[in-house]
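A single chain comes next, written as C-alpha cells; it is the form predicted alone.
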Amino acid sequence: MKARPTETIALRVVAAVIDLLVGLYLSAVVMRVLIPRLIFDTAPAPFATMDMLILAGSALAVLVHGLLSGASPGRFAMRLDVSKGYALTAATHLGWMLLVTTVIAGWIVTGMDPVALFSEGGLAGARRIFTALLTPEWDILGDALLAMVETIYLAFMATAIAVPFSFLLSFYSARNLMSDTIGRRVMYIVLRFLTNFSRSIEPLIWAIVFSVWVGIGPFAGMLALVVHTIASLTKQYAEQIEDVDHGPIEAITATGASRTQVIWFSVVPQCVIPFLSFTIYRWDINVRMATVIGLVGGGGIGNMLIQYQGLAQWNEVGAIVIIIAIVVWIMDVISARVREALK
C-alpha cells in the first residue's frame, strides 16, 4: 500500500537510517569479525582511527547508493516502492548479504564447535552425566519438596502483590485513555519508559539487586519477580485496553458519567476474563522464573539446586531437576485448564 505524502518523508527518514546502520553493520562484521577470524585466525585488534573512517564511509556509501539508485534495503523494509531490475535485484542481494553474514558471523562469535560437541571425550561427559542425573538420590526428596514449596508461594505472593499495581498502572498506560491531554499523554509516556525499562531487565539481575538489599533468601528472590511482574503485566493489560470496544465508551460517556465512571462501566467489564487470564499465565511463568532466580540468592529449590551443583553432586541434582520439571508441568497444565474456562 502506498505511503500518505504526509508520512512518506518521516518514512524516507527511517529508511536512509536504516541504509546507513546496514552499511555500518556489513563493514563492522566484515572487518572485526570475518577478515580477523577466517583470514589470520586472531582475535581483531583495537579500533584505531582508520577503522572508525572506514566504517564510517562503508555505511555512507550504503546510503549515497540506496539513495541515487533507488537499491535500498530500508525503503524494502519500510515498505516503501522500490523500482523493478537493478534497484530490487541490489536491495535484495544486500539483504542476502546481511543474513548470510549475520549466521557466519554468529557461527564464528558463539565459537560453534560441532567436533566438540561429538568428540569422544565430550560424548563420555555427557554420559556421565546423564547417568547421575537419571539415577536420582532420593534421600533429599524432603528438603527438595519443602523448597519447592517455598518456590511456589514465592511465586504466588509476587504475582499477588503485582496484579494490583499492574491492574491500577495499565490504565495510565493505555494510549486511548491517555491521550486526551498533553499532561496525560506526558504520564503515559513516562509510565510507558519506565515499565519497558523494567521488564528489559531480567529477574536474576533484579535478584542479584535484592539479594544485596534485604539479604539472600526468598523475599529478595520474591521482590524480583514483583518488579518483573508489574512491568510484564502492566503492558498486557494496557494493550488489552487498548483493543476495547469504543462503542461503550461513548455511550456511557455521552449520559453525562464521569471519566472514573465511564473506565469502571465501560472498559473493565471487557478487560476482567483477559485479564485473569493473564494472571493465571504470569503465575505459571513466575513459578519457572523462580526456580531460576535462587540461583543467584532468591531462596527457593534454585538455592538448593545450585548448592548440589556446586558439590558436583549429580544424582541429587538429577532428583531436583525431576521436581522441578513434575512441578512444572503441572502448573503448566492446571493454569492451561483455568485459562480454558476462563474464555
The other form holds:
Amino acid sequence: MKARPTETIALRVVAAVIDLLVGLYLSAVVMRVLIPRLIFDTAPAPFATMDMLILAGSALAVLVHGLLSGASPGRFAMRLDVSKGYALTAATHLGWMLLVTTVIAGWIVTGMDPVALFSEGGLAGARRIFTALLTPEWDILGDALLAMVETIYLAFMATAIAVPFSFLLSFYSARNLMSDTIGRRVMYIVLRFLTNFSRSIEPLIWAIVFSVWVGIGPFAGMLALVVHTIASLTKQYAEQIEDVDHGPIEAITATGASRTQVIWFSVVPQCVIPFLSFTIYRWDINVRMATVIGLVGGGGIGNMLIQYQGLAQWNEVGAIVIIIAIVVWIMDVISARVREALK
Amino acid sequence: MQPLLRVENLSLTYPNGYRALKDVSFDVHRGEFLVVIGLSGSGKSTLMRTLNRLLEPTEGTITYDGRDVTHIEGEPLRKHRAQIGMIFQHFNLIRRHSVLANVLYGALSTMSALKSMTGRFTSEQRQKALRNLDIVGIADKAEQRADALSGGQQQRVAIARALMQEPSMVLADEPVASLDPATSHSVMQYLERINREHGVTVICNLHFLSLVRRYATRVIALKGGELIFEGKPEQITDEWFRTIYGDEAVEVEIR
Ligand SMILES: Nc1ncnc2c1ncn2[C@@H]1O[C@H](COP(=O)(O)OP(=O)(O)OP(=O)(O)O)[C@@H](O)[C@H]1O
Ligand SMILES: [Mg+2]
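Alternative state: the form predicted together with its partner chain, after the form predicted alone:
And the full complex, kicking off with our chain again.
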C-alpha cells in the first residue's frame, strides 16, 4: 500500500468540499428525483426556499458530521486517514448510498423500460423494421452511391484542407521544439489549449454552428470536419514530433543550420511516415463522421438516410445502411493495409 | 602563438541545478589532437556541447579564434557552429536520406532556408560532397540510404558531413564507443588523417586508454566536472589512472 499523503490544510479543505458536495448531491437526488418520481409519480415541483434550506442543511450535516467524527467520504477520497470503527463504517455507508441513489436515479432519468423492449407491440415493431432493413429497396442504389461518393469526397476535402494547417501548427505545439524561450512556451500552451478545446467539441456541434453560418449543406459539413480534423491531426502530429530522436536535431544544429533548416532536415524526415499514416486514418474516420454529420443536414449519404427515415421508408433505409456499412468496412481495410505497408 | 580555443574558468549548471562543469580552463592550439578522458558522467559530453555552444556556459569564457563566443546568439552563433564539425557516438545521420544528402547537410549554413529546403544544392556542392566521401573511402555508397550502412560506415559519413563544413576544428564525442575494435581504429585513423593532412584541430572524447595513447597529441582528464589532469598521453601513469578512474579500475586494452 502506498504511503498516505501528509495532512496539509489544502488536502483537508478539498476533503471538506467533497463532503459538502456529497451531502448536496445525496439530498438533491433524493428530493428532486427519487421522492417525486418513485413515491408521488409526478414531475418535481418548482424550487422553493424550503428545498434550498433542506439541500444546504444536509450538505452541512455531512460536512459537520465528517469533521466531528472523521467519518468523511472526502477524507477517504483524498486518501487521508479515516479512523477505524464508527468513522470508517459511516464513511463506507455514505459511499454505498451515493452508488445506490445514482443507479436508481440513472434508471429513472434514462427512462429505462424493459417492458417496452420485450412487449408484444415492441417485438412486432422490431420485426417490421428488421424485415424491411433486410429486404432493402435497391431502386435507390444509384442515388445512394452518388451520395456516398459525395460523403467520401467531403471527408477527403476536409482532410486535405486540414493537413497543411495541422502540419504547420504541429511544430508550434510540440513541447520539445517550443521550450527554449518564454515566448515559445506561451505559444505552445495557447495552441495546446485551442486544439484541445476545439477537439472537445464534437464535429456534429460544429456542423450545427456552420450550417447557421454558411447555410445547410455539404459545405457546412466539410467546414465542421475541417475544424475537428485540424485539431485532431495537430495533436497527433505534435505528439509524433515530441517522440523524435534528438540526436539528428543536435547534429544538424551543430552544422550551424538555421532553426527552420534544423526542423526541416532533422525533424520532418523522422515524421513523414507516421504523419501519412495518421492522415490516412483520419480520412477514414472522417468518412464515418461525414455520414453522421449528414444527419444534421451536412449533405451526402447521411442526409439521404435521414430523409428516408423521416418518410418511414424502411426498405430504402435498409439499402442505405448496407451501403454505408460496406463502404466504411472497405475504407477501414484499405486504410489499415496502407498504414501497415507504410511501417 | 594565439591558441585556436581558449577556455577560461568555465562552469556549467544544468537547469535542474546539477553542476556538470566546474571552473575548467585549458587551451587548444591549431593542429592538436586533444583527447578528453574521464569516467562516465564526468562532464565530457557537456564540455563538447559547450564548446560549439549547443549549451550556454553559466560562468567563464570561451574564446575561439580570438573571438569571445561565450554568449553569442543568432547569426554569429550559427557562424561559430558552422566552423566546428561535430561527430557523435550514435552517428546521428538522417536515416531515411541518402548518404550524399547527409553529407550535403554539412553545407546548410551556407544556404538560404528556401534554397536548401527545395533541395537546390549546387553541382559544386555535390562534387565537394563526393570528394569528402572519397576521403573517408565510401564514395561508392553515395546513393544508398544512410541506415543501410554499417556503424563504421555511418560514422565515416558523419566525418564527411563534418568535412563539408570546412571546419577549423572537429569535436568528436565518443566516436567509436559503439563500434568494434577493428572498426574503431579505422574511424580513428580517418580522424587522424583529417587532423594531419587537412590541418583540422580535433577534440575527441575516448574511453580506451590504448586509443588515447595511440592517437592523442595531448590529453585532459575530467572528474566530477573538474579538470584534474593535463599533459602528454605518456604521462598518464598508473597512479594518474587510479586518480582519474578510481582505485577499483583496471585498464582494458583495445588493439
Ligand atoms: N540535460 C541535463 N540536465 C541535467 N543534468 C545533466 C544533463 N545532461 C547531463 N547531465 C548530467 O551532467 C553530468 C555530466 O554528463 P555528461 O553527459 O557530460 O557526462 P560524460 O562525461 O559525457 O559521460 P559519458 O561518458 O557517460 O558520456 C552527468 O552527471 C549527467 O547526469
Ligand atoms: Mg558523454
